[in-house]
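In structure tokens, one chain follows: the form predicted on its own.
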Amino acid sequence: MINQIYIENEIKDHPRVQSILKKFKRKNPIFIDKYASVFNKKNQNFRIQKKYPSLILSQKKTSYVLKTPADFGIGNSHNFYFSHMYNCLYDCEYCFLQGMYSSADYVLFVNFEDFEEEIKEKISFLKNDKVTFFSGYDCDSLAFEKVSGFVKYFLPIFKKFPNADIELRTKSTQVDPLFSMEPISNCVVAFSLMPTEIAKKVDHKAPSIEKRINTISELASMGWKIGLRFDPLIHGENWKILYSNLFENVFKKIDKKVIHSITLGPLRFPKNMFKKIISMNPKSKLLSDTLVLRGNKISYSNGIEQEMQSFCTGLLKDYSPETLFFSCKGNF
């Protein structure tokens, strides 16, 4: 439920803004000069705002497309990410966004055309190489689709450039736009997954693992390329049994031929970011148990991290070739 809608004066007549407002007819928008005047206010309470978030419609002015870290990728030589939105509809305990932003409000940048122009520039410059563009870093790529129209706008663009892949990272089952179009060979629909028993405790407001797997199965049957994202790996009681069951359930329902890539990543936070997150979630068992300081990062001990990575990789080899495995350790 959206509490309030804010609109930057400069874009109040933008067609995309007008289209979005039609979906919230009972809301009287408040007009502002810059989104930061609302989003970056001091003394905001992230936890309260998470219950009653507002929507801020804005336009991004710079840095539409950014490079990912050197060790972040799923097989291509060049990797970029872009964020059409800040913040997520879900409320996962381990989400770094609660430590990055002071506000839980949603910022939606409506000037898709400017993102498009810079994406095309990157593709043109790297026309002889394969390149991946990651969406869903600062938000969920699909969860807000009914409002944003992000997927409907960008997938037809990428269809024209076979040397450029786009990854849609999501936990959402709101995939109607994908059901209504032919699969695009250079689009990877990547779902974040963890054992059901763990997700019930930490993936607040997100669709259940069962629903996610069923959605993956439907998309796979249509021919969409699927990314399986087992990151972060979450440690806990009986974790080996839980991950064994998860992998069995996933691969039992998905045609292996459509799996594009599989990633595994550790649970890690920059030290200062973690302090902010734990202050807002002091009762979180996930954040208070087992995690230790390693350099300037908060994570599991090296022993636990290595054991989980090794065990899960070993299990996955029974279902998929190791050439599809990638480790996600990059920090943006």
Second form
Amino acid sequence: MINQIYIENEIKDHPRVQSILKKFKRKNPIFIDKYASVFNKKNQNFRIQKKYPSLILSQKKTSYVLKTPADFGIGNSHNFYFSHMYNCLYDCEYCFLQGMYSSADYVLFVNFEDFEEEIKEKISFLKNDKVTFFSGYDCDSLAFEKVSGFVKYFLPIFKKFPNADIELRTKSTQVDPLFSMEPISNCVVAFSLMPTEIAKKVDHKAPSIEKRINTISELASMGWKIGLRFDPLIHGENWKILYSNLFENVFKKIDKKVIHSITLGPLRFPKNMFKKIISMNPKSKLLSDTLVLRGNKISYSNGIEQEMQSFCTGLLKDYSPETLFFSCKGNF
Amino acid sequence: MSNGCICWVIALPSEAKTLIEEFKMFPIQGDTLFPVYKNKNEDEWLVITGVGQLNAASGASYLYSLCPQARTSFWINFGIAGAGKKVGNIGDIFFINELRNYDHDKVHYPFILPQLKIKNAMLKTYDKPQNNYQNSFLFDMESWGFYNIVQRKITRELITIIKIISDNSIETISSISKDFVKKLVKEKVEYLVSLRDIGNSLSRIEMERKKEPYIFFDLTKNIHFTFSQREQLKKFLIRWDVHFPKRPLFPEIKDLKDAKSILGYLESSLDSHVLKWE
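In place of the form predicted on its own, the structure of the form predicted together with its partner chain is requested.
Following is the full complex, with the preceding chain placed first.
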């Protein structure tokens, strides 16, 4: 539910803004000069805002497309990300966004055309190479689709450039635009997954794992390429059994042939964000677990991390060739 | 769960009177810089600041220094305001969603309170009484001073401004009297009660988040902990509450006599605990 809508004055007549407003007829928007007058101010409380988030319609003015951190990719030599939105409808306890911003409001950048232009420039500059664009870095790619129309706009663009892959990373089961179009060979629909028992406790407001697997199965049967993102790997009692059951459930319902890539990522937080994240959510079981400082990140001990990574990789090898395994850790 | 706490910042006694009666507040005894009221449970506080931005800011700061729960309280600036054309009628109540100052271009957008059934409006704060009713916004003499100081001290979601129209182009500022103001407030008191309920629920969220573990005070009273040990203890105790909500700590550490052994016990117990997800 959207608490309030803010619109930057400069874009109040933008057709995408007008079309979004039609979906929220009962809200009287407040017009602002720039999104930063509302978003991410000092002394804001992410947790309270998360209960009552507002939507801020804005336009991005620079840095539409950025290089991903090192060690973040799914097989191509060049990797970029772009964020048409800041923040997410879901409320996952391990999400770095709660430490990145002090505000939980959704900022939606409506100038898709400017993103498109820069994406095309990058593709054209790297025309002899394979390149991946990640769209779900600062938000969920699909969760806000009914309002944003992001996928509907961008997938037809990527369709024209077979040397460029786009990854839609999501937990959403609202994938209507994908159901209503022909699969695009260079689009990877990547779902974040973890054992049901853990997701129930930490993936607040997100669809259940069972629903996600069913959606993957439907998309797969249509021919969409699927990415499986077991990221973060979460430790706890019986974790080996929980992850074994998860993998079994996933591969029971999904044809291995449609798997484009599998990534495993450890639980990790940038050191400077963790303090803020735990101060906002001190009652979190996950954040109260024994986590240690390793370099610039807060994570499980090296021993636990290695054991989880190697155990899960070992299991996944039974279901899928190792050539599909990638790292999307991203160095902080 | 803790109760919330409300801090009212109000310019005039006539604006405050109904609230003082309704919420059963009484004046704090002794010499105070501003008249300050509180209720028996000390979870409702009110300061009468006098007119103007400087008074509003000073009064709010003063109340902040007196109220033990100030950092997690819900702060309300309430009072009367003038209204430009077409904003509303005398007696209409408004929640301020955009706050400006006549003197510069800076702007604050107060957090929009959920489920508050009050109309929203923009308000501009002036240094002198206004009788120009041609603009399409509300105007007063305190709100900017109040908001600007309080937002430096506490989270913005716990600050709000509510105004009742006292004068407009039809009934101008010259017709305002003490009794008239009291009547305006009395007629809208039910809205202020519902605002207070919302404020209390938000304040409770913040109090829970910032609550010190129950045993912290007892431990640090009897045993010496250095500053960094106190910080470490606080973190361990919070984690203990999360992981072992039904396991009282005190019996387990009652024989430990110094900070180092208590911290050591907590650390090893917590580190050996494996989370149960099922």
